[in-house]
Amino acid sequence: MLEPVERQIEQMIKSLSHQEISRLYSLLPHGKRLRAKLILYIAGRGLESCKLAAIVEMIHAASLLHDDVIDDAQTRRGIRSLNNLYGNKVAIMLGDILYSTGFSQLVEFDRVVAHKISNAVTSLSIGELDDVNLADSFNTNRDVYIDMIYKKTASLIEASAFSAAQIAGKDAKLYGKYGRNIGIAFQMIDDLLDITSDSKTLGKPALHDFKEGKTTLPYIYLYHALENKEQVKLQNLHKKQCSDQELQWILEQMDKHNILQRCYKEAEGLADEAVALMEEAKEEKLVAIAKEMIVRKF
């Protein structure tokens, strides 16, 4: 299904002329693809469509290759991160690069689509940023955390499923609204994925986040429910190497209080009201992607 879009991202690598950025690329795991089966389940297999998911995928992996600069990721889905083999600088210029291609070729398509997904990019940047300074210390404000993953995550997957409804003539904004909640949903289990699988799994340490000073949901609604000396104890272990004993007191207070399975029943309610949107419009596959968002194991 996606070899089209595959073929549109080799081509315009290759209209770059330079061996060493189609090198550097093809080292990029490729991951899900989430954003372009969104576009061609929404729009079909046109030449538009195929184009416009490419670009996307294009934009995505550029904003991962900043992320893992920023976060100082060694591995990006079990395998070394660019950043990790030669440098940030590389990393850096390769996510400049993509991100230029992206929008070179974005001033083709109709205006509304182009303004969408530019800034969707801008609220991205925007979200990273924010997600760096929120780390300086521990955020207890969910309302903060959910506008700065939405920003971060599901502003582009919104961005995508409204411009490939915008392109097919459909309902933008129902499917833009798609968008958002799987968006959100899909961050929300990604930050309950980084406490409850192993490390094999993650191709990172468990409770990474936390080390790293990412004051997720879990955090957010464990910190309330602790006593006043609990709620100190925990933002004393903010963004410290955890001992295991630390660390497993972390766990046990967050099953003791039912802190995964309230966060996961938030995640699961937006990804209802999703197969909802698309059960009324008929779109089976789509409603198959927000059901697997919250089922996945990574």
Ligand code: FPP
Given for the second form:
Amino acid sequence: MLEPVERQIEQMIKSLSHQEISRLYSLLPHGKRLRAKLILYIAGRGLESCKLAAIVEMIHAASLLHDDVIDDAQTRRGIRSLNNLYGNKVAIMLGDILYSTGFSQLVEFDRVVAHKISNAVTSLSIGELDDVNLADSFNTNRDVYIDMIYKKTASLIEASAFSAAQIAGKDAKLYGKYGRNIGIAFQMIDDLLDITSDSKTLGKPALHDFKEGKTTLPYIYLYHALENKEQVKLQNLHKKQCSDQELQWILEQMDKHNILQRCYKEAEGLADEAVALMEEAKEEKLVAIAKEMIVRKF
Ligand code: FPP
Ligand code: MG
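Having seen the form predicted on its own, could you now give me the structure of the form predicted in complex with the named molecule?
To see the whole picture, the full complex is given below, headed by that same chain.
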């Protein structure tokens, strides 16, 4: 179903008439294409919605290229990241080319759509800045975390759903709310998976986020559930290369205080709201996407 979107992206890249750009783009893994799927499910597979889906996916790909440089990531979707293969300069420049190509197509769209998408890109850039800055110290504020993941991840998903509805003459605000909810739930689940899924090399959870300084929702809730002395212990482990024993202690405390269940319930609550909105609108495929979001890899 995504073939017309892939063709649009290829055409936009081909129009740059630059072999090296085409080669580098062909090395990028496509991922789930969640944003493109939402747009096509909401607005159908006409030329306008396929173009919008292509633009959004190019912007998303650009943001991940830059994110991998910022995070010094070695892999992306299970294969070597572009910054790992060719260095930071190439990854940044390809990102610049992808998002500026997307933007030059976006100006052809209705003003409301062009505004919504471009504002979301500003928002995701601010979210990334907040994510990096928050990792300097142990953030214990839930609302600050939610605001950051809304900006970093949910804003472009929200804008995709809103814009697709705008194109299709549907209730854009309603679809935007759906996108916002599944976007926040998506990032919450992603952050939970960092704790629940086994690292391939170690065969046990590695808690990468915590090591990098990212106090995601489970760490925030754990902090507030702990006694004073234990709070200090947790804060002292922040951003450290923890020993097996220390990692074990964190996991045991999370277990003792039902932290993962609590976070999962919160993500589930957001997805349930999204499901209810789309059941009302009789959008079966969008109901299914919201449900899948929550069972992802669990
Ligand atoms: C992934 O977060 C990062 C994002 C969703 C947004 C990144 C945004 C920028 C770098 C701003 C620049 C924007 C453009 C258009 C060039 P993560 O590190 O938590 O997730 P990961 O595990 O997938 O890396
Ligand atoms: Mg990253």
